[in-house]
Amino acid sequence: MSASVATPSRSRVFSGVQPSGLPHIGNYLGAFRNYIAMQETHDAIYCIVDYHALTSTHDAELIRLNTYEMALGLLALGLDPERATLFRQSDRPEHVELSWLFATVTPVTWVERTPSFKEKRRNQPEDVNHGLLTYPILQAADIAIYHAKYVPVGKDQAAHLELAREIVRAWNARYGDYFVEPRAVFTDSPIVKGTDGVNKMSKSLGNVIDIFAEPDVVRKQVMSMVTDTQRILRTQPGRPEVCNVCQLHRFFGADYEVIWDGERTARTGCVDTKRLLAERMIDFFASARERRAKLAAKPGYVEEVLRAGAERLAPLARESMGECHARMGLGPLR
């Protein structure tokens, strides 16, 4: 199994994606268009990190069903192994080893502002472990150790490549420049909003629209949506800039404008605009979704494809890290 060797016509490009289990809508328009996309005009290596998933959940056959799954999703809606580098974080330990190197440059202030921690710290009060609170320089490292070009993120990533930089530039100044300023590549749907039409789509948070779900599961979701809070009656005009379920129309049909007039104008309610997202959903995904039973369907697949992704991309992270021991004054007196 291989896959296209970068070339200097073809940036790097690195994301990593948490092993939460099957992705979900708002996985897929907030990044994982983008991953497959740019698999065609990159040299791409995407990784789900299941290292930082420790951070969160600590059941160790959970974060394995999730790696694989996540890693399954990612396969059936179009990332190929022959195009890009996918693999588990974990199978590439030197990730870990440069977070440590980088902690040494970087401010304790810095990763105490970023949002994610202040957002976690709230949500798990009971495990406020350091893992959070280091989480973003362990970010900065699996994106610098491959010396990636563009990170192709959903919005709420934005802080942390950005702190990201910030520690690439402290560390190149302090040793010299080698590791590389990351940008971030946003998607025209950088925040996708859950079923609640209030909070980001968040498995965590039970507001998902799941991609690969039986489809009477899909039609479930999508009609528990929140659409325009100021529409109670059928013969109210709605306002489709401020409804959750107009905004996902985009995404699913050319004629969205069509469907957001006849909600100005409330030719249709929003159970008729539910219905016809959910049935736009199930029939968008049926490809994937038959593309990920017969991937299941292979024994010891997934596995192969994580392996072979993280055997191809070791000459590069040791390099890497030959590098900063060399530049860190690591190892015996010259």
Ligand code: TRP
The other form holds:
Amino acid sequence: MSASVATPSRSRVFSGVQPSGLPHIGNYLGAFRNYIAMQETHDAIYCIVDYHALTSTHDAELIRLNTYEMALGLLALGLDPERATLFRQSDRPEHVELSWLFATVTPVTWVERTPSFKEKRRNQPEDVNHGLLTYPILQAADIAIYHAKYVPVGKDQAAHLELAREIVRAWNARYGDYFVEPRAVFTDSPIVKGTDGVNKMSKSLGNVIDIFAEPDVVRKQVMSMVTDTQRILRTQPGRPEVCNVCQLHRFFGADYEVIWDGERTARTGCVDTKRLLAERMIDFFASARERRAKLAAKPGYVEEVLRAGAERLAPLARESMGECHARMGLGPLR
Ligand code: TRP
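Could the form predicted together with tryptophan (TRP) be given as well, to go with the form predicted on its own?
The complete assembly is shown below, putting the previous chain first.
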């Protein structure tokens, strides 16, 4: 495995996920499905981005706990540490160093116009810290430091990936071709909406459907979903194309057309469709839930996976930084 990090025979993928605690359906449909599929075909590196998390929370215990939970969740869902490298971002501090170097070739206007920055400035006006502005530069560094070519992410990350490409291009233009321009890889799922039916599913908005929660919690979350708001009476035909519940059925069962038709013709009501969706989701993740419980019972298991992952990446991260120092003029006279 360590040999494949230095000289990958398969093309490399990298992705990062926020330590938001228990993974939810949006994480899974948008990105994790691809994480797991791509570990079979690519040299895969996955990272829990705790440095990034600091831009939105300053609760130390929460970040640690959520990092653990996210790692455990990924392993339970099938991420295999024998095939893929899973690590914690802060265990490879070279990412932060590279983000500084990248910052020096990134025009301020590029980060100021980033949609996620504008959104955060609106959503957390009491904490518009500088990390929010630098966020996408650190993300570019995460990917580039390992020369990853493909980045499985949800569609909400398209702008960040575009910016990562621009930053790499700017660095290469100044210091010579070295870093790889990364490309986003999306799943076939559109941005997954939360139970509010409006916003993207996200832990911080409290609109998630959990993967590992107790079945009764999942049922409650699904039953709370906002559906087609124009369908008021059970007998009234619905609009499955805008109904979030119907849209999610696509991924949990082979009879999407039947569900669609039921809603369109008012043969089924929202409550029926929700009940069915909840049971299907619970079934779908039953084995992952069992696996999570088993792994959680192994003392030190998750920590050992993360530690070994970071260690495996050390040579590559150091090599990239050495090359940056050489090309950018850092260090002694040569
Ligand atoms: N910004 C990403 C998200 O919120 C997380 C992330 C950080 C990431 N670094 C990355 C994703 C590098 C892909 C590659 O989902």
